[in-house]
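The chain below stands alone, shown as structure tokens; this is the form predicted in complex with the partner chain.
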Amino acid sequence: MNLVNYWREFFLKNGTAVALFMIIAVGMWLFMMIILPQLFMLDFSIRANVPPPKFGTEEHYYTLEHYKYMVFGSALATDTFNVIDLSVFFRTIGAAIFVTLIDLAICYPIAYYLAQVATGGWSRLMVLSLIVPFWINEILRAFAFKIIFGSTGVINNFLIASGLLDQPYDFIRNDIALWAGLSYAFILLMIFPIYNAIESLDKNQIEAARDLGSPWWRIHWRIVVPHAKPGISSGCTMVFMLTAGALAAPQILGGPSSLWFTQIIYQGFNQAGNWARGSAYAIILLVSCIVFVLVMMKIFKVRFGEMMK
């Protein structure tokens, strides 16, 4: 009854045409694009892997075999655990954390500098110029890093010419190119939330703290960082999620021995043709990213609402 009233009010308030537009557009988005596809993927991941004509038949039974496979590997394997996939998974998460920390370390000082130290047109110009590299797509950015870090790239040429190395260093094999490229790829998403947060901090607070004799690190620790916490956490969340879910940069910059978890998913789909297992792995990636972020938010006492401003 209440609901009926609510909708009647809704239609009255917006007019039939606008109300219908809103309901259809939002309904399509929520159900046909967000919720149902995810549920279908979930359903897919807990069923046996059979070709499409057998969908819905008895052979398409419910099973957790794909999740089990992720942990224990195939029944025929000699190892107790699925060492390959598990190690790729944890390495991906670990590397994503690492990249997030690098970005934080790079971006916090820069964001602070842009928001509080730099002044006027100069600061505006720098903020604008931050955006330029991000008009270029992810693949080209990774490509640029491949050029630089290649064995005949600028860096190796420079290191050899200056006598620091006599053999080219293999940056790609050692994942340095990958880390540099991934850090680069999402730098903007770290800088802007922190920049926005720090910019809203009243300069007087910093001056007051300095006036009271606080050393610079304490000013940051006690005043700037607490104020910028929502920005820092939203930046870290985005960088972490996007890094863990990155595909292009690992494909282009990844060394031979370091697969990214998304690449395993991709292979599952495109090469192995095992959609069910691919779905299960995708769900694992999604859930573990969300859980990780939620745990971090709990630890650092950040609420979702203030983070998403």
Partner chain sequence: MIPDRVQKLLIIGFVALFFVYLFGPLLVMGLSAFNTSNFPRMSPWDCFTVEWFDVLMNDARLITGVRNSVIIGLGVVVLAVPIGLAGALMLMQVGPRVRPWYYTITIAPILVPGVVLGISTLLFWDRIGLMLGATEDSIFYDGMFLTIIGQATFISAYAMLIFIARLQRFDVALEEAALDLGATHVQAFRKILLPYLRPAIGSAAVLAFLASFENYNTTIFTIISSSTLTTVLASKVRYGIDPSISALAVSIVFLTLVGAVIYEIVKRREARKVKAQMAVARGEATETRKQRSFFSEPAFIMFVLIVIAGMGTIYFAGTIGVEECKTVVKAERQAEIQKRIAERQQQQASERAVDVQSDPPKDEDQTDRADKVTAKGTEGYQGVFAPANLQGDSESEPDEPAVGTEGYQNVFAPANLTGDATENSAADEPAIGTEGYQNVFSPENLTEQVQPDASGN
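Having seen the form predicted in complex with the partner chain, please provide the structure of the form predicted alone.
Below: the lone chain, stripped of partners and molecules.
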């Protein structure tokens, strides 16, 4: 279907008035809430850091010093590269990949069970059980995880009482609480795209594979996973992007040595007063995440249009 036919069908299906309203509303939302703020941030990132009264003056010149600082650090530093910021950046990306894989491993079986096995009231009860906990604010859930994984928390008390540990284990310092909190925070964004994809799979294909003697792992590898690939890609993309850009959970659940890249961005804006460097770091994170996702889509041969189905 070419673009002209798509828009013609869109107007015929929704009516001229509703179609125009949707186009204008979505267009304004995209421009005002996404495109325009990013353009302002990009402009900030390539200008010298000056106080607001000097905006637009000769001192507010264009420069790439903030991007250079990300790689090489201060000109007065003895290190060749900005080891601290670069290590935090790559650790954040690595942790986001790890959390995405955890969510995929947890959510794929749940989504398959909901889509192909569970029926009637049991299916609705499972969906409700997944949704209801997310009525609680994200920050409150993060503090709940801190209580659960704390040195005097539920898990440590249970392990000590059962004799498995002699003293509390520091789940927070070892980032286990952070990974668990981030994995839980975005779990619905992984489950429902996969569920929507698997739900459209014809059960007769699975039954035919079973009748032909195919083991369960081959059924999933050759039938279910290829069919659910758009949903898996969509879920992984959302979880990865949101995990890499998370701030509340790392602030609350992160240990003393587990600085998150978004925390450096936050410090640039709100503590150091260096909006230009904070903007540059934010642009670097955004572009890096987008490039990573596009590369993964290329490697796994997933088209953007398939993810939007």
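Rigid core here is just the name for the largest C-alpha set that superposes within 1.5 Å across the two forms. Residue numbers count along the first chain shown, from 1. All figures in this text were calculated on a predicted structure; none of them were measured in a lab.
- Put the two forms on the same core and the Cα of L12 is off by 2 Å or more between these two forms.
- Relative to the larger rigid part, the smaller part rotates 36 degrees between these two forms, based on C-alpha fits.
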